[in-house]
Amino acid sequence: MKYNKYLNSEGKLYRKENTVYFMDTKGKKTPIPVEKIYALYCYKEVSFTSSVVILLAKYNIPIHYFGRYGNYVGTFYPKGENYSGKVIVQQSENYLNSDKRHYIAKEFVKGSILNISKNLSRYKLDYDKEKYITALQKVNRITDIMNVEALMRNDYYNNFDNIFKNFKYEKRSRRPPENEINALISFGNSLLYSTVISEIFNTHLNPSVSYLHEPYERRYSLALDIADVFKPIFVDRLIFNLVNKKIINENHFEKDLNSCLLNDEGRAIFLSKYNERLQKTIKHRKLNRNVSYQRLLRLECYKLEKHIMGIEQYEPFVIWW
């Protein structure tokens, strides 16, 4: 089984014959078995040579880069051998047709609402999911769909102070996050976004053609659409667990006057637990077999591809546990 490799210290990647090595600033060398790697995630400055790129491309391994705040910066990905002109044409047609675009965008938001509701029900917290689903059915512009999404997510976040035992959420703050909970949310959301990008690249979908988020230049907005459905499962549940079990505590953050970020140790803990979550398996109701959390993301991409090709109507993934 392939796995993700997280590089949490400065250094360089170099190639010796058919093996890639990571060497940190102290000269410590770690071999990276490319045939077993799914994706590389770089959280510090990491340089690499063209011979490394050629070998990673051969094995279709993407490299995701993140900035100082844990924000996603970009991805190197080998040329898109999976692209299908037929799928891209249909993907664009579903974007250009307002009714078709609105259907997909609303399904993404509906999935988020239902998964958020499931999260809050575990803590016996009230959440009026029907109010937001009804509101969603009444609107017919992307800006209005986005407004429903913003309202329901704000309502969700306002419940966080009833869930966390050790930290305060207070309000959503980004770039930089102002407290521990916001630091964890921002870090986790960026990580999930890059994980979804890896999965989209393994399908025929084009990551820049999206439906809920506008497909601006220089971003993979389809990954934002799909990640929204899975944030409550992959990111929020992980944060609830890390904080309330005191796996991450105040010693795992570095604070400045206006910012709060995970330090090296905190980031390593989060990445380790996130990776465990990706590999965790569940019995899939429809497939009737065990699949990993990471595989759920790929299956969501396949469902969307089937929808835009007119094979099967898309319905978002909703937690049943």
The other form holds:
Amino acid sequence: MKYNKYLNSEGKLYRKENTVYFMDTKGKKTPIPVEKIYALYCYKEVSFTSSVVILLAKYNIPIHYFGRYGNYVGTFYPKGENYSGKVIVQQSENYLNSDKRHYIAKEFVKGSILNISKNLSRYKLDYDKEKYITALQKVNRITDIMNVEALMRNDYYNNFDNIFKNFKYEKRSRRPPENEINALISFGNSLLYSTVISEIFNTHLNPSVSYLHEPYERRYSLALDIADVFKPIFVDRLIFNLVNKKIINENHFEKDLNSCLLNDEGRAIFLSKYNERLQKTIKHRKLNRNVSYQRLLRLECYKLEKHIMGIEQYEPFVIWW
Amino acid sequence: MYAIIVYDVSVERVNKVKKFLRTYMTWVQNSVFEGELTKSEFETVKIGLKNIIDEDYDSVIIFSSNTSKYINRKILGVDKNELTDIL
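For comparison with the form predicted alone, provide the form predicted together with its partner chain.
The next block holds the full complex; its first chain is the one shown before.
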């Protein structure tokens, strides 16, 4: 079992004794066993030497970088070995053929709708999932599919004020988030996005060919597609938990004139709880064995790959507990 | 599985053992490492250690348990190395 490591303080990564060392600004050295690293997440200024990069590349460990506002900046990813021309060709074919593309895009949205309604039903809140699913079946343009998604997500977020006891949600605001809940949502979403990227790199899929989101240049839009399905499970449920159990309170935020961000302490709490959640296991119904939440992301990528190769139809992951 | 490895080896090999174990487990005290290992990693560690040590002279003890849940860990005095995923 390998684990994600989160670097929440300034410092330097270097190689010593054939493993990775982290030295913070105070000079405290922490060795990190290289065999046990799954991915590195850097939230502060972290510099690294070329020798450590070579070592990380050998073990296929990505380093994800985040900006000052917790926004995803980029990933150093070692030379992948999972390239498969066959999959890339099929993946593009599924994108270019509009019927096939719409099918996959609709499944992604359907997955988010079902997961969202499950989230709300926990708090006994009404959510008309049938309305959105029928609306989804009628449309046949990508912009319309995205419209349905935007509407249903809006409807979902409007329910947030009924769920949170200590903070006000008001409305979704980004870049920068205006209040505490928005800060948590934005932070969690960018974290999930990078977790999905590390999983996609372990499969044959090309992360830049996407179906629901338009594939632009220089960004891994397939990760956005898959992350959308899992946002309600990985991020939103975690936030409900953290806020309603008062694990995170006002002291964990840095407030500016019109922005609100997690501070170092708050970030550390969020990351450790998120990490716990990734390692939590459930019994998978189809595989009939215990899998971790993180593994679910990988299985989703495999399902998509199977669909693209014409082995099995893709159906989005829907939470059953 | 969760393993605790303690070793008492000759001075010329002590750094080799430390360097090898550093890549798999966390150092907690002088000559003590601990950490979560998969079955295959556990075998690799055992084989790796066997290659380094002189089996007529050195001694390595491996405590292992299927899960860390059944191990109570209590520290008196200084915690020399915290086990954490967030640095």
